[in-house]
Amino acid sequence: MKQLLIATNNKGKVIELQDLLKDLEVELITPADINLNLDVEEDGRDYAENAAKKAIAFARASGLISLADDSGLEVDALDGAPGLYSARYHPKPGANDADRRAYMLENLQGKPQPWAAHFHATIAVAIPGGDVQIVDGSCYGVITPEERGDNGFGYDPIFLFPELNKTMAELGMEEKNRLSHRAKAVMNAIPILQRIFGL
């Protein structure tokens, strides 16, 4: 069977990325599944870089195609941060996703709403040995005071799709893999791997 690395250890983006991966014919293979315990220190200059060196990394670890992502929350009131930060976005060492929107929502005070904001994801697919290909994906709203909903992980419970008058936390899995920015970095993705694969 041909396998997939998903280069994460991120326990909500395995579970998107399986999600929006399912239909792709290949074995998708989390780091636990084969016991590799690989932590890639992300001092890219942007989102690709990081991408790329994660992809790399792991490819070169397990001998597996590998599939990584590096994404990012950035808010024009914030001058387009956290962005490349959004996962260290806090002073305090050890926060958790929870300190990250209370600081995002401190920071934001004062500031005129809406709080117009976009996520940003970029996918690599590593050959072991071989080439990296580089993939982007975004999606637009804005930032709102209050959380709402318990459905995925990071900003999602402050960012707001207004069309839909939800959170992202608030969408379904199905929803969410069809509206954000990882679901459309995979879709570019997707030709990559059945090329690399020979779908």
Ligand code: ITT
Contents of the next structure:
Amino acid sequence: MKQLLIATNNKGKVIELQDLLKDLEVELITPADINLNLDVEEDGRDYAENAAKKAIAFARASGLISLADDSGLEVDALDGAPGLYSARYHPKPGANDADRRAYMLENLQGKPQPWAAHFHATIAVAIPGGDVQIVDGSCYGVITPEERGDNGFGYDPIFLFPELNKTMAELGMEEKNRLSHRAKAVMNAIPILQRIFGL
Ligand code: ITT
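Got the form predicted on its own; could you also share the form predicted in complex with the ligand?
What follows is the whole complex; the chain from before opens it.
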């Protein structure tokens, strides 16, 4: 059976990627399925370097074709922060997603609204001992001062699609997986995966 490793330790990403890739005729493997505990240092200069580093490290450790995602939220009024550092955007170590959302809203206080923002995702697909291919996706919205919704993860409750008047956390999986940065990046990755797996 053809196998693809979903090379992430973020449970929210695993759930979304499993759904986004469900029609591909390959067996989707998670790091937990193969008891793989790998924490890759994200010291790249951009999303592509980090995504490639993660995909290559997971491919090497597992011997499986691996798909990694490096993503972030860029807020115009914060000069594009937290961007590449979205997962670590808090002064205190041990902070969680809710702490990071609160910290972002604190930093936006006093700045004129609307707070335009976009999510970015870069996906890297690595073949063990072989090459790496990179694709991107983005989606645009605004940061909203009040959290809404329980779905998703990370900054979803404060990222609003104004045309839907819904935050990303108010979207069902099917809707988020049509509109999100990750959905768009996966769409661009599908032809690459089809070629690699001969589908
Ligand atoms: P892996 O490296 O193991 O994949 P990670 O969470 O560290 O997990 P990133 O370095 O790519 O992944 O960090 C991306 C961060 O950006 C993530 O932790 C969230 O805070 C935020 N983010 C990315 N995609 C998001 C989404 O769809 N919804 C909400 N927040 C998101």
